[in-house]
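Heads up, the chain below is alone and in the form predicted alone; it's given as C-alpha cells.
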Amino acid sequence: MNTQVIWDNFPQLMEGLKYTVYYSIAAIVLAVIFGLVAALMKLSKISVLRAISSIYVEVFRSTPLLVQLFFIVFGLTGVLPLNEWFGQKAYPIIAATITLALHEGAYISEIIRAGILGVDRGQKEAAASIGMKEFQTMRYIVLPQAFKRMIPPLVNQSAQTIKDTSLLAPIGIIDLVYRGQIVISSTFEPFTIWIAIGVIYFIVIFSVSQFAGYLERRVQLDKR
C-alpha cells in the first residue's frame, strides 16, 4: 500500500470530509425536526394526520435511500422547474440534503414515538387533573422526559445518517466519497485511497458511536 498517496492528497479527502460533515449536520437537524412532526401526529386523534404519517414513515423506511435520491434529485425536475426555482448548482444540495433528512426523519419518528408512549400514562393524568391542556403537557411534561431516554438511539440514528452521505457521491455531490473517487482517478490507487476512506468514515463513526454508550450510561445512572 502507497501511503505517500494518501499523506499528499490529505487535504483533497479532508475537504470533502468537511462537506460529509456539513451535511450531516444539517440532515440530523432536519430529520429531527420530521421525525418529531411525524411521530406527534401519529399519535394524534385525527385519523388523517395518523394516515399521512403512517404514509411517509412506510414509504421513506421501505425504499432505499439511492432510489430517494435519484428520484428526487433528478426524477421531480423532469415534471417541476426545481432547478429554476432554486438554481442549477443549488437544487440538488438542497435536495439531497432534505431527502437525506426526510429517509432518516422516518427511522427518528419511531425513536420518538416510542419514547413517548415510554412516558408514565399517571404523569399525563396528573397534569390533566392541575388543568394542564394537551400541548402543555406535551411541552412541559411528556417530550422532555421522552427526549431524555431518546438521546442514545437518536446518537446511533446521526451515525447511520453519516454512513447514508456515502451515497451522495453517486449523485454528484461533493463529500468525502466523491473527493476520494476524484483523488483515485489521478493516482490510479483505488486500494489505498479506499482504504483511507474506510478509516476515516470508522474514526468519525465509532467517536459518535462511543459517544452514543457514554450518554446511554449517563441515563442509566440518571435513573437510578
Given for the second form:
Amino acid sequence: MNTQVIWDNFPQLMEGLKYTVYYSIAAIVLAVIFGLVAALMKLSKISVLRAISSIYVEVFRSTPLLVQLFFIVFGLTGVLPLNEWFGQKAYPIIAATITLALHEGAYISEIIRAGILGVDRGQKEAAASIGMKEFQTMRYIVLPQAFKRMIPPLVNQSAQTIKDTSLLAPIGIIDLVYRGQIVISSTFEPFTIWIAIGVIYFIVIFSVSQFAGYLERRVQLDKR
Amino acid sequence: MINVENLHKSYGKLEILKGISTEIKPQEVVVVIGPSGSGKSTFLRCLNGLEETTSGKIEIVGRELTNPKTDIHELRQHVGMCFQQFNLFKHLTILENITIGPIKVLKRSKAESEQIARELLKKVGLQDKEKNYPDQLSGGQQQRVAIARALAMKPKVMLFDEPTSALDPEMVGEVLKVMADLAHEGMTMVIVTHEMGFAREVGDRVIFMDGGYLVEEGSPEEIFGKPKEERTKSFLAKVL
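Switch from the form predicted alone, shown above, to the form predicted together with the partner chain and output its structure.
What follows is the whole complex; the chain from before opens it.
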C-alpha cells in the first residue's frame, strides 16, 4: 500500500472532511428542531397535527435517504424553478441539508417522543397543581427532564447523521467522499484512498459513539 | 369555600364516584377516610380538576370548576395540593421547586420568590436544604418541601392526597406536625389519609367514603365514637 499518496493528498481529504462536519452539524441542529416539532405534534390533542406528524415520520423512515435526496434535489427542480429561486449553486446544498435533516428528524422525533412519555406523570400533575399551563409544564418541567434522558440516543443519532452525509456525494455535493473520489481520479490509488476515507470516518464516528456511551453511563449514575 | 353537588365520575363504564355532595367551610379541616378503591383520592383530585368530572357541580375558592368557561389554571393557583409520591420536580433544587410557581405562574420577581421560599423552608424545618436536589432528601423531608411548594402560591385551600402513605413510619410524624400547624393557622384543608389518630385530633369533620358513595360524615367524635352506618362501623373495626 502506497501510504505516501495519503499524506500528499491529506489537505484535500481534510477539506472534504470540513464540509462533512459542516453538513453534519447543520443537519443535526435542524433535525432536532424538526424532531421536536414532530414529537410535540404527535403528542398533541389535535388529530390533524398527529396525522401530519405520523405521515412525515413514516414517509421519511420508510424510503431510502438517497431516493429522498435525488427526489428533492433533482426531482422537484423538474416541476419548480427552485434553482432560479435559490441559485444554481445554493439550491442543491440547501435542499440536501434540509432533506438530510428531515430524514434524521423523523428518527429524532421518536427519540424525543419516548423521552417526553418517559417523564413520570406525577411531575405533570404537580406542575398543573401549582397552576402551570400545558406549555409551561412542557417547557419548564417535562422537557428539561426528558432531554437529560434523550442525550445519549441523540448523540447516537448524530453519529448516524455523520455517516449519512456520505450520501451527499452522489448528488454532487462536496464532502469527504466527493473529495476522495477526486483524489482517486488523479492518483489512481482507489485501494489506499478508500481505506484512508474509511479511517477518517471511523475516527470521527467512533469518537462520537464513545462520547454517547460516556454520557449514557453518566445519566445512569446521576439519578437526579 | 368548597361546594360539591351530586358529583359523578366514571372511567368508561366503571363508575368511581356515584353522587357526592358536601360543603366545606373556610378554615375547616376535613378528613376523608375509607377503604382503598372507595373513590376518596378521585374525589380529592376532582376538586382541582386533575380528574375531569362526569357530571355534577363543584364550586371552589369562589369559582365554578365544573363550568367549562372557568380558567382552570387560574383556579389551581388558589388550590394547593400534596401528593402521595411528593412529585417534587426532580431536575430542580429544593429552592427552585418552591420558587418556580411564584416566578413562572404568578410572575413574581426572583428575589421576592426566594425570600418567600426561604421563609417557608424555615417553617417546615428545612432551611439548610435549599441547594439540595429532591433525591438527596428523605421521604418526610420531600413531603415537607412539597407542602412548602404548594404554600408558596398562597392558596386558599390545601388538598392532601394520602400525604404519609409512602413514608417510612418514623417520618410520618414530622409531616403530620407541619399539617397540624397549618390547620391551627386556619388553613382550609381536605385530607385523604389512613392516619386515624391525626383525623381525630386535627379534623373538624370526618367524611367516610365507600364504594363511590359518601356514606357518613360528622365530627371526629361522632364518626369514631358512635358511627351510625354499618359500613363505617365495620371499616373502623378493621383499622382502629
